[in-house]
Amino acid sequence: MVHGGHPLNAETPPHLLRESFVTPVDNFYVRCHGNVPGVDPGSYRLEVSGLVERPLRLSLEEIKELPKSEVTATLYCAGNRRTELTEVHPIPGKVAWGTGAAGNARWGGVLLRDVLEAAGIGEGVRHVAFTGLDRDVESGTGAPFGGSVPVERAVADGTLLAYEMNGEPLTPEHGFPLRVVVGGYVGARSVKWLSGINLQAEPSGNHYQAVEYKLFPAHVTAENADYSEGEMLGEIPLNCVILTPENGETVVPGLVPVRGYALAGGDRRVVRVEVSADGGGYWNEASLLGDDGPGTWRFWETTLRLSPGPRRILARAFDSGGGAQPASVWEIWNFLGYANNAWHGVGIEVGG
């Protein structure tokens, strides 16, 4: 479902997301802030600089000579489920994501930790900043896209410099020839078309870390926002989404299967999903399917016995850190439309 061609932004229809635990590349959502750069792999170089003992300039072949690692990780756009927030109050100028700006893939590449150790992590390093080869169009800065993560996350097992996606070389729209994959963090930190890594004391000063991808309280507006006060988005907020039945669908009375995905941020795992067909009066515990560990979604499913009439089905998740979701989007509305992790609901008609 294409939201724009330049920059290219497209999400996966709900029913396709539930077809496979590992999302096929052709079905994987695409998030761009500018052009999709064409990169010559032969002349490509990755610069590693900043507070390092040995600055590096690595070719793609030199990177591939390092020990290969594979990580299963879910990329999750910070603006996923923004359309529900717009029902509270308009959010102009932002991509109207539904529930499909998420996808799970098996990534092949090298641990970022190995590259940082080769460069030598200097004293005072608190953040690892990334810069891409693309140029921002969406916000009009014309600058490369970038962002950073704390050094502790950069050296974790789930953080990769990926050159493969589901066993094949990255496609152009997914970051060829090299991208960052930061498990458990919002997709904006998994910078594509990676050109530079900088070790530094402070978070990235890039527009998409210093201004965009920040969280503000509901009373703050675009007119009175102090962007230095916003909370930089990092770990994925605990979330749970109903994929089938879809909103507005008509189903046959009786036993109705309900399926979806749930995802926890950081190093936490989803440990329980509950589903309600009566507005939250009674909750039915769903079955969780598979567990590839932190940083990956979990599929869930249950069956509800429904009689004829309109129904609103709700779903909520709980994580291994004791986290729970807020009940209503009213509690978490923000003028940039990020991090909607309220209980998810779909309205359906149960036919007579």
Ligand SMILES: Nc1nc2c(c(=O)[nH]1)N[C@H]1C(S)=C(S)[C@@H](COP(=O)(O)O)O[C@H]1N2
The other form holds:
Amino acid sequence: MVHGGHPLNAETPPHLLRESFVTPVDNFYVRCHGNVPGVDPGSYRLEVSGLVERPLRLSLEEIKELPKSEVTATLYCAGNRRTELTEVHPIPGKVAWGTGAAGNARWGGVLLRDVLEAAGIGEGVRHVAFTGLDRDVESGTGAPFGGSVPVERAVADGTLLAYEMNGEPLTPEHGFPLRVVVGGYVGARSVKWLSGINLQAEPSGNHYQAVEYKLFPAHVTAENADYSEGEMLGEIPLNCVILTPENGETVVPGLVPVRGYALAGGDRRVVRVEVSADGGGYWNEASLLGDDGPGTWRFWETTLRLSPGPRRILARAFDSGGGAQPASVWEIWNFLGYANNAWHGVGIEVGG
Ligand SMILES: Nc1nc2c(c(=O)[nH]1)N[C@H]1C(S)=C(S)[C@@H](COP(=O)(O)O)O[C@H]1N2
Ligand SMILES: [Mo]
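Could you please show the structure of the form predicted together with the named molecule, as a counterpart to the form predicted alone just displayed?
To see the whole picture, the full complex is given below, headed by that same chain.
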């Protein structure tokens, strides 16, 4: 489902997303703020600079000589489920994501930690900033996309410089030849077409760290926002989505399978998913399938016995930190439309 050709933005329809735990590259959502740069792998260089003992300028070959790691990690766009937030108040000028700006892949590459250690992490380093090779269209600045993560997350096991996605070289849309993958963090920090890594005391000053991808309280609007305020998004908020049945679907009365994904942020894990067919009065515990650890979504399923009539099915998750989700979008509306993790609902018709 394409939201725009330039910049290229597309999401995965719900039933396709639920087909496989590892999302095929062809079905994987794409989120771009500018062009898709064509990068020549031969002349490509990655610069590592800032508060380091030895600045580095690495070719792709030199990067591939470092020990290879493989990580399963879910990319999750902070704007996923924005459309549901517009029920409270319109969010003009922003991509109208449904539930498919998320995908799970097997990433191959090198640990960011290994590259940072080769450069030598200098004194006073608090943040690791990434810059891409694209030219931004959305903000009108024409500057490359960028963002940062705290140094503790940069050296964690789930943070990779990836050159492979599901066993193949990255495709142009997903960041060829090299991208960052930060498990447990919003997708915006997983910078594609990576050109530079800078070690610094402060978070990145890039538009997409310092201005966008920030969370504001409900009383702040586009007109009165002070963009130096607001909380920079980092760890993915706990979330749970029903993928089948889909909104508006008609199902046969009797036993109806309900399936979806759930995802926790940081190092937390999804420990329980509950599904309700009566507006949240009674909750059935769903079965959680598989567990690839933090940073990776969990698929879940349950079966509800449904009699004819219109029904609204709700789902919610709980994480290993005791975290739970807000019941309604009214509790979390924000004018940029990020981090919607209210209980997810689909309206279906039981009958036929
Ligand atoms: N250089 C660059 N990196 C980027 C972006 C971008 O526009 N430019 N978009 C970010 C956002 S907001 C998300 S959600 C993910 C999406 O990754 P994908 O397109 O591979 O699914 O990439 C991130 N990395
Ligand atoms: Mo995103």
